[in-house]
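Given next, in structure tokens, is a single chain: the form predicted on its own.
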Amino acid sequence: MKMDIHRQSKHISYKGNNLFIEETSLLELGEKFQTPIYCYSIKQIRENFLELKNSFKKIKPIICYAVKANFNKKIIDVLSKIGAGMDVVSGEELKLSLECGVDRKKIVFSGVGKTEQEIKYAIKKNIKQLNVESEEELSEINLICLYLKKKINVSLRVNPDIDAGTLEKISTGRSEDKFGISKNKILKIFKKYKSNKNIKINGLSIHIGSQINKLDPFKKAFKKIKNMIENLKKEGFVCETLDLGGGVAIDYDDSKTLKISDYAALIEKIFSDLNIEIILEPGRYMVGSSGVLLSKVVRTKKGENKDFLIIDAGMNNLIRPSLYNAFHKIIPVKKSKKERKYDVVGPICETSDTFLKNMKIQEMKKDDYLVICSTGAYGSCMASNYNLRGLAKEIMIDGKKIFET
């Protein structure tokens, strides 16, 4: 049986027959605690950051790191410590990202809905920008600007009207979408703030969508907004700053990814002559790959024409499969050789509450443990208390150390 983890995580590997997150044992980690648990690779974690600053070559972008994806404490503290920045889109992240030490001259607020609370917290934390979504939005800032009697940068999001190619639902930059300013209203944007006391638009802000494996949309998006950038010199207006967003995909069944130094070297090809900073906001591809969702068999069950195995785990731990209909790979703890198919499914109180059907694993039995691959984003941050069913603990795995968070 081919059960081949090692293009989505480096250090979540078999030794022998048992599971292991870097020199820890999973089977260790489910008798130690209560499943489910989010487990969480620190090593691929850096490893991931420092694959993506290395392939830069003739710039040295910022990356700030989207909070959105996985808001755990350490995962923060250990991003931060390697040079990372921090992309927030509330209130609450931009003060987690303060409390956890970075440095704010590396934070970006993003996001459509920033209220006026938000917004005069983040002017008077001083951070690095706001990264403004309607010319309404920017006219609001301006007035809380004037209360506060503080001056704020902001980059305008501008929507480019490219499909990304990606799911329904993490698309955001097409012209239906809720997202950014539409390219017809920028120049008149910097006309008329061009002279403003409260606002220095310093540069642009884009971002196309997520889980994006093609370099081709990016290419398109990129090329649009650089002649926008052009098009803005040449009426007098002065970028210094490009914010490129993130939506680099991770591999979650086996199919082809676009390769980092691709995505680098493609963005050096189109913006290192223009001398301007470069920001990109990694989510997913930054700790997707680091996770496993453990979970512990509950029983399974013999139905009509098929049998189901009832885990620990449940949409309320992991909503991507119900809510996007997001595949998953699921792997046993402890392998064997005899195989069955089964509906692998969680204790939920609903039809959708199904990780995968059909899967052909191993036979298990109850008490067995499995993990669910690639949850290290979008996984224990969108989790809930449906059912009255309690949270994941998470804890991060360094070597042979356990941190529990």
Ligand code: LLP
The other form holds:
Amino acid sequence: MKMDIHRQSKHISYKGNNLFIEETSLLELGEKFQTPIYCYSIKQIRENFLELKNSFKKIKPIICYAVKANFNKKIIDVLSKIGAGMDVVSGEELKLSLECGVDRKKIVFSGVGKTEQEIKYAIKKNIKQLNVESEEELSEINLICLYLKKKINVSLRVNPDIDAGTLEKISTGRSEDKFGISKNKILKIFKKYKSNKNIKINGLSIHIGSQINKLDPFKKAFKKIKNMIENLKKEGFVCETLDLGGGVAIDYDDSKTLKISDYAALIEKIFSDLNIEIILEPGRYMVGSSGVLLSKVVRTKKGENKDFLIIDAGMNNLIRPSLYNAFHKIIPVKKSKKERKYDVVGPICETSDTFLKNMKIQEMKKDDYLVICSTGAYGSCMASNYNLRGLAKEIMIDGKKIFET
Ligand code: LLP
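Pass me the form predicted in complex with the named molecule as well; I've looked at the form predicted on its own already.
Let us now look at the entire complex, which starts with that chain.
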């Protein structure tokens, strides 16, 4: 295993034998604060956003960061200041985004289970649109609008019946998945709401899954949706806006993943002749590479045929390895030459509290520090208090500046 973070985390790297996040030493952070700690590079987050934005030459999409990937207030703040909108999936995410001063006309609200209360709140706050996931939801929205005497824009989330070829548990675009409206029902819904005074159906949306590392599933889904837009046009319905969701993978394990420039070129090639507003909802791509989970070795333990490295971060802090068998690289904060194989495990009373098995890392001892890489997305936000362990502290780094959040 390469003892380095992947190319997408430029701002987390060794200076000599010591690991730094931007200009800040992770060893010093470990000694100053109580581990485990999520540490994020602000520069990396800004660069990820700007790279995505700049890779589009013709169409200028509205980039709505998927808040679910990491709802840290400072991240929302940093991204909205450089022009990002937000994709929210709960009333609380919407509230937080508005508190951070996000432009309400750049906020889309997705999700299959928006409650009446959440729908009311979104309508009152006059956000850009609700991405609607069922006919049932749409009729509830209609009643709420009538009651509030207000209007709302909605886009219909299409289930394109496409397998994104990613982890089973994070695929969302197959017909058996709970998400979106079957493509066969879309025209009927447009017709039904044609003259509705409260609801304006302004377009379509899709999201086929997460950590998609090939272009092909995107290509298939985007072509299907383009076809639908053209067919709707023939029936007299104009889609003004198209939300293409998120899903772009990051590089967790030095394997090839898709290039953001190819993703952007694909979107421009398929949609630039439609003269339609494009919305993107990237989550993982914006923040995944910006974060590490800094942890300390509690002790080593000699097993029957292997050695365990027991660390103070557990599956309550980072559940991805136990929930999805997801791989996160682990590297030492202070490099040395001597190698050794370990199972890296947390303190939680479950066998699934294992981060890596049989991993070659350098020899480590009690109180040494290490980091679990690429944990900026779906790390802290999925944490729990299991075993009554506390949540990991979160720290934002900007050069030498440290913001405790
Ligand atoms: N838009 C919608 C409607 C979504 O459901 C999601 C993610 C996104 C955008 C952002 O997708 P991204 O760009 O982050 O792939 N907890 C899982 C990932 C779940 C993704 C849920 N939806 C994980 O740890 O891998």
